[in-house]
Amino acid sequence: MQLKPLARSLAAALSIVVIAGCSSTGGTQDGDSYGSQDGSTTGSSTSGTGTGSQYGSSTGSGSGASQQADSRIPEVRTIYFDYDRDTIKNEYESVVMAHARYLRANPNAQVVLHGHTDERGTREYNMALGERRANAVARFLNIQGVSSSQMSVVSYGEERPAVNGQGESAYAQNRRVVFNY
C-alpha cells in the first residue's frame, strides 16, 4: 500500500521538473518586449526603492552589495502572459529569480501571486488559467529555493482587469502575475 503515495510523489516531482524545463527553454518569444509591454506600473504598486538595479547587483563587488538589494523588494512586481498560456516567458525569469532572491533573503516575507487573465473565455476557463499562471510562478519560486509557506495564490481571471478594452494591447496586459507582498 505504500506504492501509492510514491507513485504520486514522483509523479508531482516529475511534473515539477517537466515545467521548470519547459519555463526555462525555447526559442524566441514573439511579441512585445517586456520594457513596453507595460510601459509604466499599471496594475503593480511599486515602492520609492530608488534607482537601485531591481534586480539584485549588477555591479556590486562583494556580497554586501547584493546583500542589500536583496533586502529591498524588487521594483518589478508584474509579469505577462501569452495568450492562453501558463508558461513564464524568458524575458521575465529575471524579474522571477529577483524575487525569488528577495524570498530567499528573507525568509519572514510573505507573497501573495495574483494571477490574471484577459476577458476572452468562460469566467470559470479564466479562474483558472488564472489559478495555473500564479502556480506556475509559485512552482518556479519554490525550484530556487523560496519556502511554499512564503508563497499563497490567488486567481482573480478576468474580474480585475490592469487596462479596459478589447484590442490586443489592452488583453496583453491583463494577461499576468503580480506579486503582492
Given for the second form:
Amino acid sequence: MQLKPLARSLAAALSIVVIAGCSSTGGTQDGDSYGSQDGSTTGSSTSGTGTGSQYGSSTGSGSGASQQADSRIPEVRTIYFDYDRDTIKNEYESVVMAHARYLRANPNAQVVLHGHTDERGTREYNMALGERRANAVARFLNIQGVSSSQMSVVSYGEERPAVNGQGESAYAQNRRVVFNY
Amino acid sequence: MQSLSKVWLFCALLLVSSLASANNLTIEITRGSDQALPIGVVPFAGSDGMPEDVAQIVQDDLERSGYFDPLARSDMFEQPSQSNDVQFGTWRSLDVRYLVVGRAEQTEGGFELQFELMDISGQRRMVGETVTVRGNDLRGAAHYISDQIFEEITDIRGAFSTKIAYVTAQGVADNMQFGLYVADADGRRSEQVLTSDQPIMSPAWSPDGGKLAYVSFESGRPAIYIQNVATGQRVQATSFEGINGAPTWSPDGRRIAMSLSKDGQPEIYIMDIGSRSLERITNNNSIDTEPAWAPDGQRLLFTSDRSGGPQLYQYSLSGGEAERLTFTGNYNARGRYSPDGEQIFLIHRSSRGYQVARQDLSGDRLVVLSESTRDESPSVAPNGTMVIFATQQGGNGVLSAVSADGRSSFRLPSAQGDVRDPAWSPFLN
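Could the form predicted in complex with the partner chain be given as well, to go with the form predicted alone?
After this comes the whole thing, all chains and molecules, with the earlier chain placed first.
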C-alpha cells in the first residue's frame, strides 16, 4: 500500500531531474555529511526560496518554482538537538518547513520521524527522550498544516547511534530526528 | 519436534563455537574487598585431563563474589584431597581460614565429584558432599559446589548457578546487528537467544527463570515479546503505537509492568499475561518508565521526570499517590529493588558521570557504588550480594559488577562489540 505514494514521488523525482538542470536548488546538497550543519542550513534555505516571508503564514506554495521544489522529498532529512532538549533549533526550522511544504503538497506522502538520543543516561529513559524529540517535530509539522495521518513517530533512543564514540562531537551527531519517507 | 531438534542442534553448534573462540565473557577482578576471607581451594585429585578444572571454577566463583580471597595454587605446599589428610598447621601458617579439598572420578555416565569444606582455625570439617555429574556438565557441578561452600560460610544462598541475559550490538546507524544471549553467571557458556538487524532491549527474566520478556524492533517498531528460553518459542505480548518498553515481571509471574506511550506520553501499565488486559498506573504529562516490581508484589518503583528531571518514585498497588524516593542530584533512574525489598539500586548522575548507586528505602541517603562513569542497567543478583550493570571500557560496552556494599567489583569484557542491558536471573534450582 506504500507503493503508490512511493511510485508517485519517484515519478515526481524523475521529472524533476529533467528540470533540475536549470534550477539552483538541485544537486548542491548531495553528499551532505553528518555534522556539516552549515551546509545543510544553506542547502535548505535554498530550497525554500522566499521562506522568510512565508514564516507563520499557512500557505507555503506561492510561485511555480517552489511548487516544483515541493514535488520532491527535501534532501536534508536530519535535524540535531541540544543535550536533554526537544526544542527545534532556529537553524533547523527551515529544514522542517521544507518537509512541511513537501507533505502538504503531497498528501499521499508518509513520513516516519525517527527520534534518537546520545548514549548518556539509561536506555529506556532515552527511548522516551527520543520520542519527545520526534513528537516535537510532528507537532511543528502539524501546526504547519501537515495532516497527522501523514506522520508517525518511532523512537530509537540511544540504540542506533549515527556515529560511535564518546565526546560531545559524537553525542551532537547522535541527538537527532530523521525524516524517513 | 523437528524444530525443537533444530534448536538443540543450533545450541550444540553454538556451544562448540563458543568453546572454540570468543562468545564468552571473561572475568577481570577490578577491585578486591579488604574484608575478603582467605580460603584455599586445592586442585581436585584425579581431575587431570578432565574437560574442566573444577577447583579453578570454584575458586574463581568464590573470588568473584568479593567475600573470599583465594590462596594462589603456587603457594600450596601440599594438595590433600580428603579431610583426613589435611594438616591444619600447614594451612594456618598460610593464613588460610577455610580449605576446600576434593576428588574427581570419571564414571560411566559422566563424573563423580567429592568435596569437603574445612574450617582451619576451628580444625573441623564443616560440610562435604558427593556430586554426581551427568554428561559433561562439570561447570554446572562446580557452580553447585561453590553455592554450597558460599552458603555454609556466609549463611547467604549462593548465586553461582544462576544465569545472565544480555544484549550485544555491532555496527552503526542503519547497519547494525543485535544479539540476545544467555550465559552462566560467570559469563561462560553463552547461548544465542535471538539475533536481529533491529534493536533488542531490556531483557527481563520471569520469576521461574524459564522465560525472557524483551523489546525488539524487528517489525520496524518496538514491541514486547515473551520467549521460552529452553524451546525458543515466543509470543508477541504488545505492539501498541509508540513506545512498548521496559517490561518487568510481577513476582507471581502472572503480570508484566511496562511503559507504553500509546496515549501520548510514556506511562506505566500492568498487563495481565493470561488475558492481555491492561491496567494504567500513571497518568500525567511527563515521562514514566523503567518500572520494577518490589519482591512483595505490592509496590512498583519507576522513573519519572514529573519534577523536571528523572527521579525514582514508588507506587503502592493498593492505591494512593506515587512517592518520590530520590532527592540527591538531578538524575536518578532505572531503579531495582534488593531481594529483601529494603534497598534500591539505581543509576545516579554524579559530578563524575552516570554511576551505580544504592539507597536504603528507610532513608534518603544515596551511596555511589561503582567507579566507572558511563553506567547503565543495574540488575541485582537473586541473593542480593552483587549488582551487574553495563558500562564502557575503551570505547566498548562491557558488563561489570559491583558488590552491594561497593567493596569489590569485577568486569566481564567481551571480544565481540558492545555488550549491554544485563539481566541477572532468579535462582534456577
